[in-house]
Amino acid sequence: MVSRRLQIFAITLMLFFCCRTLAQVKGNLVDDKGHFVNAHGAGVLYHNGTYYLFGEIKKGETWLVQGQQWEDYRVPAGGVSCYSSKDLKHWKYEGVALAPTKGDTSKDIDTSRVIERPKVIYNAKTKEYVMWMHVDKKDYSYSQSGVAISYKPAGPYRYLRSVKPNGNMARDMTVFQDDDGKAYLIYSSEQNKTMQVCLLSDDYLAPTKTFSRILIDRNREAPALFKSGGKYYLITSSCTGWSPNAATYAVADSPLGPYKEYGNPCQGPGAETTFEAQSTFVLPLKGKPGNFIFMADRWNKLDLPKSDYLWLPLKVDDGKVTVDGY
């Protein structure tokens, strides 16, 4: 009994120090060359013992798109970067995973366009790494999901096409891969008034006709979907442009829903603005059920390349989600 108690204490202590280290990621991440990590709206692929971080490359001058009803600040689309790590603390720059085109405004991934929220999953059947992302025109009038593939986790990725899933607009998005190998595309739709969840084809390269409308008339974006204890949890933000707001979470028995929405998972000073950040991804900690990393962006709308990051411990306890800002 004593030995068992000591073992539990040791595990608890390890988790405590792990969470303390992760909670300190408030600001800029630095890679192995001493450069700031440039990977915004990020997602993480865990594969063969390595974490691969993918995100938007933001560089160049920030400008305001005229004629919008919200503060539509933009920089030239820089493509998608990739970083790798064994411990989530030390990051190696792997290079540009998906390079933009230049000088052809008709191309989905031209620097004149928008490339946002890239997420990568691995298809064990096809042996391909599949990247989904939101692609758009600078005024958000295009609203489609783009897909690219690679045979190496860090890339380079080859861009294939973009689609409106089942004819619906798709903006802020994420991708979720379930334990049974099925994958789902989750995205803001219908002028951001609803979200949709769409089952992907077996090769993960196309939407199927199996989809659901969720969070109807809730005006949510920045989705981050994860699974714990057989339940599916979806964290989203409200639609306030680049300005932060309070997150909420919703719970379902299936990725397709229906979802029941709950309140703000954040607790502590600054919880009402998600600690000045916006959700992008929730990463499960391997071997630690119920323990996750809540990943978010702290946008600097007037100088987008100076936007930084917020990573905090997230826990699920008896169905309740908590992001601890303390």
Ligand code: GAL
The other form holds:
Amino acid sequence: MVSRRLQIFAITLMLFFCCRTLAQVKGNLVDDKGHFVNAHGAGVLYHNGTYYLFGEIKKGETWLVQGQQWEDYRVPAGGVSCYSSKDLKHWKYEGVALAPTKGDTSKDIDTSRVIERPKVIYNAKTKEYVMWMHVDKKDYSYSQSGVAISYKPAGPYRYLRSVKPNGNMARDMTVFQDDDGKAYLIYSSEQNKTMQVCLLSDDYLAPTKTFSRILIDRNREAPALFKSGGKYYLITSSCTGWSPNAATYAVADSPLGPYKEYGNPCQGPGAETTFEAQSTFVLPLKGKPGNFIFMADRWNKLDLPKSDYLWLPLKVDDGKVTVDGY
Ligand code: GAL
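Since the structure above is the form predicted on its own, I would like to see how the form predicted together with ligand GAL looks, so please show that one next.
Below is the whole assembly, all chains and molecules, this chain first.
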């Protein structure tokens, strides 16, 4: 009798773990080699019919940096990965696009530091692929934007330098390239209280003096900027570290603003935590005006390499942005 019960218990346990594994595979993106896509805080470059996905490589042990006011969970800075796809479904691993340096903590992209939210744009004039990213120290006191270049979309990229645009702090960031070829760096600044948008130089390698302060004293981060019907839409999160919160969006007639704030674009159960995720990028769907993919991270702060992704359809209808969770 006892052994029969034990048998049933063992089978139930086995089924439970099998189902859990399947659910995790479903929730994750898998590349052409069957490995989970390791590209967090990601961005996409669409170039000559191919999508290139770039993101933070998170691997190794997660640890808590002591003496911080917030839950500063970290993994070694693993550099930036690249994956390519023709259909957004099948992803080919292209390798490490930007490799971190090792053994010199004074270097911006040393494994002991922070490399987050890499975004790549192509400069048709210089024929260079330009990667911008947030580089920091593990206590986030450095607050700079780093830039790297390559002559091939998938890299390898050569790290150039980092800057504080016009002397200002730059943490969570994104890059936006407009139809007229102008490009902008958008970043959480002023101790994360206010965002800034800065026009980049023609070669995209440096900030210019043209910048604006937006979402003043609104404490926003995780910016994702996109254009629809001639207007500029900026999705951001609130500042709660790795823990999810409600997204909001803001709309402007120019990338530099001014931005008018609206509420949460997310709809349905879980909208108040952006479906347990945080924005990173909004990708336009080619040939489908008003249709986008909202790309977000589901952080697992206790085991950061296990962080997952959430990609949902985003629509802009008559100026209103909606992201439906299902
Ligand atoms: C989040 C931010 C992430 C990362 C994290 C560190 O708020 O969006 O990119 O910097 O904080 O705690």
